[in-house]
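Here you get one chain, nothing else, as structure tokens; it is the form predicted alone.
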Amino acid sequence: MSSSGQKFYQLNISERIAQLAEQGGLTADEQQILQGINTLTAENADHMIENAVGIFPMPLGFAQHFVVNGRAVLVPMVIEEPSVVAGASFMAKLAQAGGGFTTHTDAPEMIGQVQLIGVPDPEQARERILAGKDTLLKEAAQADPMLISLGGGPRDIEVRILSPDEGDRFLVVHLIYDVRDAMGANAVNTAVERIAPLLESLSGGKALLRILSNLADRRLARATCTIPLEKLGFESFSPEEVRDGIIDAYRFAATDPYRAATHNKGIMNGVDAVVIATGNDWRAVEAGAHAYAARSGRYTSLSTWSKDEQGNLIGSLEMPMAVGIVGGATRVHPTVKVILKLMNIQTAAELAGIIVSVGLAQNLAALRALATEGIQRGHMSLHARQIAVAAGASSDLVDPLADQMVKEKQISLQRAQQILLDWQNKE
């Protein structure tokens, strides 16, 4: 809420930035960066990827009302899809009435894999590798002395024997590596490259693939929330009807992979938006999430929804969350630096907890809409604004034009253009 009593979404962009600046202690330069001024340049981009020709801006918004582990947090979201920021914010407000989100994260341990092929005796090789664990861990620790000084580094060695349908059996060695506050890909990849020659010597085989796994199931993040029953009802829908509809919708996703894919996509609408905003690898997080959803051999829901003895709605979300607050784009992208400052987080684990909380909130928003008024009502009202802009409406006509199309239930570029023409003819 602003000093004028207006809600965040009721402010204009300059007023929103001014409020964020007051909350986060932003400098004038940092405020300009949020507005897209003096941020990532084509020259910067040329140093980040190959064949760069420019930059591609995306909308940046901040979700409201999030309380995570008892602390109010600012939640940045980079996304082009309408209704996501609003949906997550409203669900966070409902969760706030039940104490907000509670999170727990595992140690930041990633898995590096070394594939050993042509091994003469896989069983004996496995025993030799495990017997040489201490030597392997010492060698892996030499890959990143700085990470060791921060308390990270190699933790364990695991060995699996895989039997493909075609071809000979081979070994896969897992190096368990604590990456602290980094996403960890570079550190892990460097470490497995370093131990590969030792593994060849111990196994008698050849080290083929040496790379991080994005199924970061040793680095899980969990969020839970309680939505008081009385907060669930709206319009003609009773609280019990909304609650039970959400639970039944979840049961559909838990049972059917076709529904689970869209259900989990809704979760990732929230997750990816924050991952992108904080300069992390959203593709890695997506890959880990969907692989984790299929870990039982059947693809299913990442979240769960139920009710407690008092009839309140209980939600939880567990998924791999390999994100960092150091390294990568966090070092070179000016907007990411400002965003992390505004979030006021100290560890990657804290960021992971916020991200899964947003995923759970967005999941609730989608389930609530689907189980009651349908997904299109709220979504299309926001989509209508995009159509209005595409039709060429001036800034003062965007909202009236969108409202008119929603009222008519005709949301299309052709109808928007016709309404604008009619308005012009009446002038």
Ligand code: MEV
Contents of the next structure:
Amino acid sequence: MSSSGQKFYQLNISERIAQLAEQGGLTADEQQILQGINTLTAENADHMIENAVGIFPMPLGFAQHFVVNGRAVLVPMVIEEPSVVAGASFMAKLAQAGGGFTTHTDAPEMIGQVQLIGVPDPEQARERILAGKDTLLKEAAQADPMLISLGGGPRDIEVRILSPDEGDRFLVVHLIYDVRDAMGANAVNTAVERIAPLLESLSGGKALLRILSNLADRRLARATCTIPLEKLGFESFSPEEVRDGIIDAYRFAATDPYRAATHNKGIMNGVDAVVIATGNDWRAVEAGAHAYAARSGRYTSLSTWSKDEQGNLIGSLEMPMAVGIVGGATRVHPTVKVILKLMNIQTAAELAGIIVSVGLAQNLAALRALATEGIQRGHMSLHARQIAVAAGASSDLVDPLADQMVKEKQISLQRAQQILLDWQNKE
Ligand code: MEV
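The structure above corresponds to the form predicted alone; please give the structure of the form predicted in complex with (R)-mevalonate (MEV) next.
Time for the whole complex; same chain goes first.
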């Protein structure tokens, strides 16, 4: 809420930025960066990727009402899809009435894999590698002295013997590596490449692939929330009807992979938006999420929804969350740096907890709409605004034009242009 008593969404862009600046102590330059001025340049891009030609802006918004582990948090979201920021904010408000989100995160342990092929005696090789664990861990620790000084580093070695459908068996060694506040891909990849020659001599085989696994199932983040029953009813829908509808919708996703894919996509609407806004690797998080959703052998829902003894709705989400607050784009992208300053988070685990909370809120927004009035109504008014912009409406006409199209139930570029013409002719 602003000092004038207006809600964040009721403010204009400058007022929203001013509010964030006050909250986060932003300089004038940092405020400009949030608006996309003087941020990442084509020259920066040229140092980041190959064949760069420029940059590609996306909308950045801040979801409201998120309370995570008792602390009100700022939630940056980079996303092109209408309704997502509004949906997350509204559900966070419902969750706030039940105490907000409670999160738990595992130690930041990633898995690095080394595939050993052509191993003459896999069982014996496994014994030799396990017997050489201390030497291997010492060698792996040399890869990143900085991480060791921060309390991270290699933790364990595991050996698996895999039998493919075709061809010889091979060995896979897992190096378990605590990456602290980094996403960790670089540290882990360097470490597995470093221990590969030792593994070759211990196993008598050849180290082929040496790479991190994106199924980061030792680095899970969990969020739970309780939505008080009385907060669930709206319009003609009773609280019980909405709650039971959400639970039935969840049971659909839990049982059917076709539905689970869409259900989880809704979760990732929230997750990815924050992962991108904080400069993290959203492909890694996506890969981990879907692999984890299929861990039982059947792809299923990442979240669960049930009711407690008082009849309140209980939600939970558990998924791998390999995100960092140091290194990578967090170091070079000017907007990401401002966002992280605003969020004022101290650890990657804290960020992971916020991200799963947003994923859970987003999932609730989708299920609540789907189990009641359907998704299109809410979508349509935002969609109408996009069409109004595309039709060339000046900023003061975007909302009236969108409202008009929604009222007429005719949302198209052609209709938008026609209405604008009519209004012009009336002037
Ligand atoms: C659309 O981006 C996401 C939803 O399809 C998610 C869901 O169906 O649960 C609405």
